[in-house]
Every structure is written in structure tokens, then in C-alpha cells.
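Take a look at this single chain in C-alpha cells; it is the form predicted alone.
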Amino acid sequence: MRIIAIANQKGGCGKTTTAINLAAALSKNGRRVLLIDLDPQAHASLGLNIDSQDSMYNVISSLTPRKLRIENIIRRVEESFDMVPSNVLVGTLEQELADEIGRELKLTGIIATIASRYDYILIDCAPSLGILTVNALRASSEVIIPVETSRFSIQGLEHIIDIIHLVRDRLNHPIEYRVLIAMFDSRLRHSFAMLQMFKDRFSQLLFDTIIHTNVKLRESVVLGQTVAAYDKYSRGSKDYFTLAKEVLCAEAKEGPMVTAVPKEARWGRAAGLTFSETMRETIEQEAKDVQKLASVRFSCKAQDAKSVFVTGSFNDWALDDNCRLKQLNGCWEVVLPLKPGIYQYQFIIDGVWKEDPLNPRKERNSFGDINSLIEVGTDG
């Protein structure tokens, strides 16, 4: 069971949208998810269309006249998908519990009584570095940290790195974490230009998943839906499904073929990893796979273009600067190296997704769109 907080004490930066379409893409994965709004906002309950009287208050306040249990006030969302709601009283325990002793250890206990119920546990934190956001980290494990691309972004980005190494040091619990770019807006070159400033300060933090904008990211919470319930075929859903899949994608590294695997395996930075008979064979043969890699030229014609991208499932759809084509007299191109194999893929140009025209080799996805398809033989 993994506990993991969204935490960034910046409003506007993706936070509880990310909170909420994660959850629903991991249940919709299989796994068993509770999504805990400890916003005194409670945007994720507002966006779920939840509307209780109840809340987190009543569980961890002394004062309440209406003491709950937490199971009390869990309510279903989806499949597979349960919320704990939030209201505005959650606000005054940041008041109540300043001068209580363990504070910072309500939320741990509260937890850890469902927590054989659930594969996941996600906490939508406070826009904020107050009791609530502390006690959120300290019963976590993990913490995803969403950001915009601004320059503001980066200043609250170091400000909530610094609450967590705080945590880590004073109540001696070793916690991970990591970035993802939400809210991304790939029409606009400054866009690019701070994704790469991010990259350079914080290149081992990111995620390869970027979240882009998309109005209908913007039209599901307005209907109080998830976007895949919303529309499973926009591209905010495909965003969160890649999301949810490299999330998950940790859970591959704590599998039966790794007899060693550190916690901060699960975030990309193990040292010393003992492996397996059998993981020691794979790696080889990707060894001898690397042999194999053949040249391949992508091309696309889009004169009056300022960007252009292509990706596939030749590097799992992410977006990156080794997937971007260089302009040569109105012609884009790019040469990568592909394994032999036969590929879907498409382009990105000036951030509007296109299937390659020259291209008689088509396939529609699950999200409706067309992929052009490439066949790399073994002779290149």
C-alpha cells in the first residue's frame, strides 16, 4: 500500500485536478483507491460534486460535538474509487491542534486504520506549509509535487522541497518525491522555455508525463466528473492514464524479479540494487538489442510551423528534446534509433497532435485519434 500526497503550497498549479484524475486512473488500473481531501477548500470535494457535512473535521478534532471515525464518512465515488470529503471547518484545526503534543501525527494513526483497505492512498494537500500540509507529509510516503510552468513556480517549488528535507530531518521519516509539469501549454514558446528550465534544475526530479491544458479538464469539474468519465477520448485523460501508468510502473521495480530494492528505488535514484537470475538475462538481452538499433528518419512538411515533435509508442508517448525535428528549408525532420518492431506514432506540431499525411499506414486508438504506423526491419 502506498500513501502519496499532492502537495504544493501554490494555488493554481494542477493540484487537486491532479489529485482527483490520478485516483480515477488508478482504480481504473485496478487498484483499490482513497483520494482524502484535507483542503479546507475543498476543491476535490467540489469537483466530485461530494457535498457533506461531514469531514476530516470530525475525525481528527477534540472539539467536534459530532466525533467520527473515518470509515463514517467515506463515500464512493467510482469503482474502485473512494473519497474522504473535506469543508471549511477542516481550516480551524490548524488552530486546534497547534499546542497539542503529536500533532503532527494525527493524520498517521487516522490512516492507518483503513490502510489495509486500499493499493493507494492519495492526500490532496493545502495550498499551504501548516499543520495540516505537515501531517499530510509525515503520513505519507511519497509526495507528487505539481507546477506550472512559471517563474513563480520555481521559487514554490524550492520552498515545499525545503518543508519536506524539514520533515525528513526533525520527525526522522524518510519521504520521496517528485515533480510533474501540469498545466502545460505547449502553443506557447515560453512554455518550452521554462519545461527546459525545469529540466535543468530538476532534471532527476521530473516526471516523463507532462500534463497538459485542456478545456476538458476545465468542463469535468464543472459537471463535478473525473475527465475520463468526462470524455476518456480528451487528451487530459490520456495525460493522467500516462501518469497513473508510470506510477504504477514502480510497482514493477518492487516485484518478486528485484530481491533488494530500496525505497527510493520507486523514484528513479537506487544505488546497489541486487537483481535476479532472471532480471541479470533481460538485461543482457537488452544489452544485445542495443546492437540492433536502426536509423530511422521521421520527416514532416509544416513551412510556417515554430515546433515540431514526434513521439510513439517507440518511447512511450513522452515528449522530450530527442523527439524534436530541426526545420531544413520548410521541411522538419528528426533521425532516431528504433529497435526492430512495428511502431505507432504521431506529431505534435506547434502542440496540436497530427497522423503523419504521408503516411498510408493508419490506425485508430482507444482515444479515437489516428496513428500513423512505422515497421523498422531488422536489416534497418
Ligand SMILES: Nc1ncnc2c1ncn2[C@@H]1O[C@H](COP(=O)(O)OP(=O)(O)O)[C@@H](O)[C@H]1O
The other form holds:
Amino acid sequence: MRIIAIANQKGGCGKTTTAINLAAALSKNGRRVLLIDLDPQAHASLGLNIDSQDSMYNVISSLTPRKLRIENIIRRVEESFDMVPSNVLVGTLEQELADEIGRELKLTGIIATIASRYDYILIDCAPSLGILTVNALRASSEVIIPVETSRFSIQGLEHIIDIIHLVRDRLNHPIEYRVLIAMFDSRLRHSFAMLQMFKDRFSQLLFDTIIHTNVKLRESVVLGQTVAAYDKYSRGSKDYFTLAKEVLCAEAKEGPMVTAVPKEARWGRAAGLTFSETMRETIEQEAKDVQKLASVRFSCKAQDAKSVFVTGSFNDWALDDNCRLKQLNGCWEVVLPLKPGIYQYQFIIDGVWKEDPLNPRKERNSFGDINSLIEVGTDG
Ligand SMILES: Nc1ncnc2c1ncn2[C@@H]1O[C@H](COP(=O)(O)OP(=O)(O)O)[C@@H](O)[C@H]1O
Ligand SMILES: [Mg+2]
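Coords for the form predicted in complex with the ligand, given the form predicted alone:
After this comes the whole thing, all chains and molecules, with the earlier chain placed first.
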């Protein structure tokens, strides 16, 4: 029996799509599969058309008036494919568990009660590195980390890899991981350059299978179906079958799907602390930081530009409407709420990445170009 968490704190990188379609493909290969939706956004449940009042909240919480056992909430998706649905209440567990002793072991204990019924248990994690994700990692022996081939997904990957190392070494829990390219757009030359970068960096930790971008994957989720049920001859369906074969291959070796995790973990300030101390510190710090959000104004002169964005380590280098600057007399600006900390950032002026010319604080990044630096003080 194998328990595999699908995790990455970045949203929109293909976790849920992978969880749903890998689970379906494994069950089509004759395996008994349980998919646990551990994301309060319940995308996996919605993506399989399962709308439930009950979720892991009823199983884990000690405050709920409707306490249930996991077998009470398991729903059948297809033959030999079951799921534990999620709902928004699952999000409240982060807070409820914050002070509980042994909180990172809750899921492990619950899964143990039903593990013998399945060959595979997949856990679709929320896009965060909170207690629920740590529970998922602690309950799993393997992790699949889906990534898109974007320039900064490598930086995001380092966070989750640090947490996996923490769980493995501090909690003495054997856990292996592998990275899956989950949205590969073969029409873009950039994608191939990125793929090479992932290969150089992660080599044997990368799945051979690549999931290409395929509109059928997007459409099937909206219709509440697996891609195999929606269009089994689509590229998306074929890719996930290939991935399932690669995952199944490791069964023959009677070991986990992956080679050993490299040793070069960077512990940062976690060094020397026990895991629960580190978690507590992080959570307490988070709570304080929310109260200390500062309004930071980013501005940039670009007279003839058509669009200007700012992106950086404060938003995991995401590029969305929140970080689009507005123009006022040739000067572009946006005000963003940021926690105290030191952040790297760049402007993107008509698609071209640029350091901030007005900011003397800079740092060279791992791609060899320059990021600007901003420090937000604790006084806001
Ligand atoms: N390979 C793919 N091709 C096209 N669209 C995809 C692909 N993988 C995921 N998507 C779409 O991208 C969005 C985010 O994917 P999702 O799996 O929900 O990510 P996550 O769970 O990491 O937030 C969804 O709309 C999904 O349908
Ligand atoms: Mg998701």
C-alpha cells in the first residue's frame, strides 16, 4: 500500500488535476484507490462532482457536533476509485490543531484505520504549508510535487523541499519526493529551456512523464469528470496514463517510486529547533504578521509602456491582476499589502523583466540577473 501526497504551496500548478487523474488512471489499472481531498477549496471534490456536507473536518475536529469516522464519509467515484471529500470547514482545522499535541500525526492515525482496503491513497493538499499539509506529508511515504515550467516555480519548489526534508529528518519519517512537470506547453520555446533547467537541477527526481497543457483537462474538471471519462483519447488522458504506468513501475522494485532525497537541505533558521517548535514559531509569527501588513507603494516611470507589473518573492513571483500597476501621468504605481520582511522584486514592462532603476538595493539571483530588494519594517 502506498500513500502519496500531491503537494506544492503554489496554487494553480496542477495538484488537483494530477490527484484526480492519477487516481483514476491507477484505478483503471486495477488498483484500489482512495483520493483524500485535504484542500478547504474542495477543488478535487468539485472536479469529481461530489458535493458533501461532511469532510475530514468531521473526522479530525474535536469541536464538531457531528463527529464521524472516515469510513462514514468515503464516497464512491468509479469502480475501485473512492474519495474523501472536502469543504470549507477543513480550513478551520489549521487553527483548531495549532495547540494540540501530536497534531501532525492526526491524519496518519485516521488513514491507518482504512489503509488495508486500498492499494493507493492519494492526498490532494491545499496550496499552503500549514498543519494540514504537514499532516499529509507525515502520513505519506511519497510526495509528488507538480510544477509548471515557469521561471520562478523553481524558487517555490525549494520551500516545499525544505519542508519535506524537515519532516524526514526532524520527525524521522522516511519520505521521498519527485517533481512532475504538470503543465508543459510544447508550443513555447521557453518551455524547453525551462525543462532543461529542471532536468539539470533535479535530474533523477524528475518524472520521465511530462503532462502537456491540454484543454480537455481544463474542460473535464468543469464538467466534474476525470479526463479519461470525458475524452479518453485526449493528450491529457494519455499523459496521466503514462504517469500512472511510471508510478506503478516502482511496485515491481518493491520500493518507493523514487531515489534518495539529496542531502543538501537548507535549514535556514529552523536549524537546532525541534519540528514542533519551528511550526509553533511559524504559526505565531504568521498571526502577528497579519496584523502588521504594511501598504507598500511600487512606482515606476515608463512613459510609453502599455502594461507594467511588479512581481517578487512576496507573491511567489506570480503574475496576476493584483500586481498590475496603474498609470498616472506617465508614472505607474500600485500599493500592495506586505508583511514585514525583505523581498526581491522586478518590474515587467511590456513583458520585459527589469530591476527597479530608482532603487539602489539589489541582489543577483540564481538566473544571473538582478533583483531589486525592498525591506518592510516591523513597524509597518
Ligand atoms: N495540463 C494542463 N493543461 C491545461 N490546463 C490545466 C492543466 N493542469 C491543470 N490545468 C488547469 O489549471 C488550473 C489549475 O490547476 P489545478 O490542478 O487546480 O492546480 P492546483 O490544484 O495546484 O491549484 C485548473 O483550471 C486546471 O483545470
Ligand atoms: Mg488544488
